[in-house]
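Form predicted in complex with the partner chain, single chain, as structure tokens, below.
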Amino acid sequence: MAMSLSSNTYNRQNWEDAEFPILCQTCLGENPYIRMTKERYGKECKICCRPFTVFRYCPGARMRYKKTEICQTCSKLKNVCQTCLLDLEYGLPVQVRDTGLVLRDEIPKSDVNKEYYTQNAEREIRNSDGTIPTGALGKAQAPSDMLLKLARTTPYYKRNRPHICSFWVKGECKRGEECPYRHEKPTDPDDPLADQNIKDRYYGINDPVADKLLRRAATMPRLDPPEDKSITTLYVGGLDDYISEQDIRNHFYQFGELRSVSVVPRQQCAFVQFTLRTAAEQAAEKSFNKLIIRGRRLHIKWGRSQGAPRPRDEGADPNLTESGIRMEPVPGLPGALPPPPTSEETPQANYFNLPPSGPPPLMGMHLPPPPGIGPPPPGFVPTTFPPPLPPPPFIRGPSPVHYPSQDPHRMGTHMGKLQM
């Protein structure tokens, strides 16, 4: 194996001498009292092959003695336990954690490149705080909920059990009762989990345990955005009598402007409609299977059409703004096309390509269409209009209102001042 000139291991000054190992709770075991031996430069790190301080301890009765397998530098680079090489925060394999956080940490794996990298990393670690993992992991990230769901909640001490007695498997164990190894059936050698490699596990490549976990993650319940791009409505179920429309608004306004919120108390649900599709998608992602208001877990699904369905009996019409102006369907979304411009458009200075004032509202869309039938058939090529701006000074008359924020009577508008 090629070695760089400066990685000469006779350079003892640079060998690692640690005071305390970096271990996860499971590896330490259930007993809070642990006796540990410390052997300076006891073994070479399984990843970077440099001498390091080996800590050896017994993680509980009937457990095998465990020791640190990789050095502190390698452990800090990937934020993993020195013994089991699982993430310190989630207890998951490196590959799963990197997939969940969408992290691509390309550290070199071979020869001189690896040695050079670990040397520099060690120097960087020495100069830094020591509590923040270096490299790609150091950047602040939002905790991934997929990882939180995959992570264990209680420690898995079966990992610390002694290995299987290979003599017993052959029928030749002479130690009998006092044999410290397990006299149990070994795992199936055909099982892909049987061939694991410490380097693969560390670098997050080709790890069978990680593959199994990721497959499980893919089958977890998800909410996919519907293909019909004009749907910006979310169905929110599981409400009770204590949850008000204001509570719902208070939660959902963070994702974008709410076009309308209509609560149907009889069916314990609400329909939340956003003005932008992206806002709705973000809201769905952040709320699906997670949202809890006043102690009730809410059930989020996609709604159906552009106009929120009118409630059967009482309750405000969702297509009205607060001041009572009827909101027209948003023209920028496909399927909700305004009529083509007529010849009388040109005399009027239509500099902003706004639809003529008073387009006919979309009829028949107030009741939710049966599932499977979307908005008007995709015969039209959806032309994208820029979102309607507040009326420029030289157009007389009120222009159509699509969003509550366009409502001229709302607080903060300049409508009255700019008219000439």
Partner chain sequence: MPKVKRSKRPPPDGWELIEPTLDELEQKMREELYDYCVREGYADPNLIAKWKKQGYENLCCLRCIQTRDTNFGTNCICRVPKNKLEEGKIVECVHCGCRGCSG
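Complement to the form predicted in complex with the partner chain: the form predicted alone:
Here we give the lone chain, stripped of any partners or molecules.
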């Protein structure tokens, strides 16, 4: 609770007086010529309840006025913005950052312990150079892949938009275009994102925005290594003419020894082969969805075995090539050939493309007269074909080829000599 300015107490020496706020790039706005109003000890911090200097400003045209909500000591303990309470390095809620860095909140919740903890933290901040975070955040490990994927790299200025005009929702707003609030339909009132507590956001508990981001991180695509342990090749796609083989080597050599790097300019891809499987797995894990060379984002996939065919998903586009380029079919050309029949279903060869015939013609049948010729004269006997004769008994059909070495009587000449 804030105390009177006239009372000279010990706690008053801990009140904060600053010259400039700690803000993120989004809250600061895109206008470099920004004006702020400064009010010393204007409000109490919503976390530690100590009076601090409040800054109020407008980040840009058609934006709402914003002000600092927490003191700079609480901001430095968590490395967050004084206005939006998002992390200054990643632009994410505290709960998401602590989950990615495996941090546990050590700030006490009671008033007495909180005051003692804050005074010790201020002493530690004064003794440091200000470049390294203090507390548990300064002892955190390296950032995880989840943080690097979810981190915001550009400012999100739509967060500075004005609130929705409640009079316009009721149909009673008479300001028209001069109204500083938005004339839009509000979102669902039961949306959990509409109910946020500033203390929960600061301590990283029960934050609906953080829960939404964590669910999104759980559904992100992953690059699982293949079951074949002999595969140590990575496919790098999305190259252009400015990316050379040396640029690819300079990135992948840090993960292990390279056996070969093959660049295919026509397909705009490259194949990087490592000598060890562990080095290839580490390169795939560190480079998947994060590899940027010469300002161009590249795609990483695992290579395939030389003898293994490429699996095609059901319902995939047959006109899509391996490199992701869609090839339109050429009109007038025949379609794809059907798959060859199996040995059990192999039909008889039809070399002359004749239609399927019925039963064989019967021998000895009468031939009809040609068209245009009248009926035969009386006494005319039509010509008939005699039935085929059986082959003579002395003519044998074709027999298999016989070799003298297959004759059992010519084998074992010693036996013949003994009989003689």
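Heads up, when I say rigid core I mean the largest set of C-alphas that superpose within 1.5 Å between the two forms. Positions refer to the first chain, counted from 1. In this text the structure is predicted, and so the values were computed from the model without any measurement.
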item	value
Hinge candidate matching the rigid-part switch between the two forms, set 171, 219, 163, 102	219
Size of the rotation between the two forms [smaller rigid part against larger, C-alpha superposition, degrees]	29
Rigid core superposed, the C-alpha shift at residue 287 between the two forms in Å	5.6
Rigid core superposed, the C-alpha shift at residue 269 between the two forms in Å	12.3
